[in-house]
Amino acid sequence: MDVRLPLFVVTPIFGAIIILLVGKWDKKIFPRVWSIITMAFLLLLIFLTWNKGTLLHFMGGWEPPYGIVLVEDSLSLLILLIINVVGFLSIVFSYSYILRYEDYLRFFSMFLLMIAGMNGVAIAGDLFNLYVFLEIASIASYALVGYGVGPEELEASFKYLILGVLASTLILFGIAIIYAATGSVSMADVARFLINNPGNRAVLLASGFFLMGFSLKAGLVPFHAWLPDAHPAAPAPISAMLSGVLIKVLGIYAMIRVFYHVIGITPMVSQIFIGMGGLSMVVGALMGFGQDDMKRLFAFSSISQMGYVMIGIGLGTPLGIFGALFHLLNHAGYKSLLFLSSGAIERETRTRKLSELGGLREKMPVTSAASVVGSLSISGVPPFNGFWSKLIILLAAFQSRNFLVAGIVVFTAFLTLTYYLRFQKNAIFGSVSEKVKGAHEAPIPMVMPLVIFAIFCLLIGVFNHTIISGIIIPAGQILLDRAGYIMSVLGGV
């Protein structure tokens, strides 16, 4: 039993409480510094639990299926890595970015609560606590989207709240049906029951609720209505967290954990995944074309990029799964980079409109260079990381002889490259516009995360074999081994 696992949840919750208590005496410096320290400790925890196999923690000493169990395997380790690396760099970026707002305490405390909820989802070993952690992260994100309290922010936050609550309700209904049908909420115990008792129609109904609920959380088409409003309205570090992490953890990761490990993937569900993935890819890419708002363009591209992940998951082959998980990691890097870059640009120019930008490379050279790296990465230009994960998904489609899917992958990649070239042409290059004339490079705490993300995009692309063999393949093998998951959690129980 590993006592370190609860610290992934307890540490950020404790950090949030300390910020609210001590921050009453120092509202400016302490919340920013303490949140960075808290996130650094979480990164240390990941290092301490790296490559240790499947780690378990039985809450209160009660073993599953009767007690609450926390599980860290190679898949949840990948998700924890994404959450906490992006969270740490977003917190560092916030050190200077937050100066545009008045209330530091609530921003950083809610940020840490969001991290706690997502970490909890990553290591939850039972469905009910997965729901509880999902709600903690969701509630914090609702508040953070509307943090600017302007009309745009509050409208986006309210829409996100309504659709988010609907998603949570659907997921809760699914959990209730699973409990009624199996008598358990332990993921491994439910999976064992369903293997021994196949053909339960109640599970089919629960699957429908899970599919709709997690798709809403992931912002997949046709459940995407909240995403194009929430991502642009939120502060830039929160936009990075929403697109780079939240939709993956609360939507994609929770969905694949439930369908692959608990319920069991079926050909019908696989086809639904592929259909939703293809639709999200094309619709998100086409909608990105007409956007003048920089952050709204990035938001629609998130819908499109999650489609790639769903395609890989839906194909269900080892190559498809590896490509999907690799794309999940890559997207966290370059999309966080792009949203943080947009925050730096907006801070200096006071606009997000591409039509009002131009010549940023002259006034903000580092931010511009990082934005170009992010654009090339998401467009799938070699040697950057996005190229390799898209290539793997394309090869998986060919391997499965699903040529329509392969065509959609290539078509969407072309569309993505086209509208990101437009972003670079209008914002980064060209003559210096009126809005850009008074701009200068962002402060070091804002520039540093951009540089690190840009380096990540290049290094992951160049050393892709090391990343795939050391992180992605072990995570994919865990996902494909339902029986192994059951045995690792329940053992001989």
Given for the second form:
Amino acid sequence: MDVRLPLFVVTPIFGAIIILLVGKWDKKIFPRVWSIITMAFLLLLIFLTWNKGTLLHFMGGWEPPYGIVLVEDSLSLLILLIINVVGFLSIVFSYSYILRYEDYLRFFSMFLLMIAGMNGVAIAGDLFNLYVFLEIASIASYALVGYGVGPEELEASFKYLILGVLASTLILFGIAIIYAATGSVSMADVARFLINNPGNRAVLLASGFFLMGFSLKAGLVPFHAWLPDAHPAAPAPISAMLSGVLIKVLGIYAMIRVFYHVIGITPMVSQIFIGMGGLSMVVGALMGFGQDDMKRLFAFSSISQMGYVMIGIGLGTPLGIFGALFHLLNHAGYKSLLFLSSGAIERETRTRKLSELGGLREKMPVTSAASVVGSLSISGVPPFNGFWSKLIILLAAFQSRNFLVAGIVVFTAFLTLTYYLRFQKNAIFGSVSEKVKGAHEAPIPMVMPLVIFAIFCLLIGVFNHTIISGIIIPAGQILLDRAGYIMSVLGGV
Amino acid sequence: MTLYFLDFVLFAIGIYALVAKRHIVKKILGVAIMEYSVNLFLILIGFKKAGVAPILTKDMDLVTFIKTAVDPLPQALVLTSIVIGLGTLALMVSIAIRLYERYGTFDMHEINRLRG
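Output the form predicted in complex with its partner chain next; the form predicted on its own has already been displayed.
Now the full complex is given, and it begins with the chain already shown.
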């Protein structure tokens, strides 16, 4: 029993309600300050529960398999760390960025609800709560994508909503089938039942539904239609959250938790993971080439980078899993950095088109330096973090003798480098264009998160060994040890 | 078994309306049909013919209770999922109204400033 676990969900929901209540008197300063305080408290909470082994909380004192259980193991801890660090820095960034909109209250309260939903997904111990928290995060994100209420924002939001609802319904259907087949929704209990009674055909149907639903949420290639519209339409901090956190938590994390721990990974599912991963990598990278809109380019590169993670997970070897989880962490860092920097650039120059930008280096030196660090990291240039995770995934592909996959990994890394060089050449370097002439450096609350993310990219790259052995390997071991997960949740029950 | 099959047909109708229809309101109706088919499926899992409410009274022994009582868990799940469905439906309808204000049409083929 650990009473701190529900706080991961309760604190942001409480913060969201307080913002709406106090917002009657103070509409401008309070929401911004209070959301920063809430996020700082969540970071403190992670620090307090750091490396304490697997923590459990039984809601209402009902023990599993009958009650609702919250689980925080090393894998959840890695995901919680990503959510709350990126969330904190995005909220700090919003402090100045929100000035261009009128309604502060709903922005920050929905932001906190999204955080609450994602934290809930990370610590949920049963399938139905996973679904409920997934929906909380999704509904908040649909509304936030359409926050600008312009025609394009609303269109993107509606597209995202339709596909998101389809994904959630498929996931709920999968959960219903699992319940019908096993008589339980507790993840550990279902896993134990399926180990004792193998060969259940209904589970295969449920796997199909889960695969479609979570791939839609993750924006993997056959299901990616919403992603390149939704990411550019959202306000910059929300794009950073969507790309840096939401597609990972609701898509990839939920998928690996369900497939590795609950249903159990089979060679067929692994092959599908590798297939979708390879397709996402190549298609995302190729689509990235033709984009003139900066944020659309980043959105397509998110699809491509999620492909790397899926390849690592699909390989299924310990090295592949470690590489995939490490890439998850790295991608959260540099993609959030790039989306936030695009927000800072758009605020100063009023454009996102690469053809209208140029010479930002002279007008916005700090933002430019940070986004150069981000693009070098994502292209996999050695001292930065992206290089190491791509290297590990490549080695894992060689180790398991998947030479075609290894070829695709190298080819996509080359493509990524090419289109990020194009971004740098057109936007950061070159001569100062018409629109950039009046630009200044962004205010401090916007520049600070960029600099912190850039330092993260560099430090994780330099001290990669410490990060891998301290955070990534424990999380990967939890993922590979299905029996250990069942034991740690159910105990001797 | 027939009931389950018909439920899958309902789900397929929902997906068809969602994917193939151009009119936004029809798409929203498709989402509603799809959600209700899943709710129906959950209820069917716990359904028993001539079942009783799952409350153990003094004049009932455990064996007949297990035989006749319906499974209460799916009902609890369905309540939650209906509430979530209401939330998404409200958001969808309000976005549809805003879209109509901006574009002057409900036709998804004419609302195409962005391309996937």
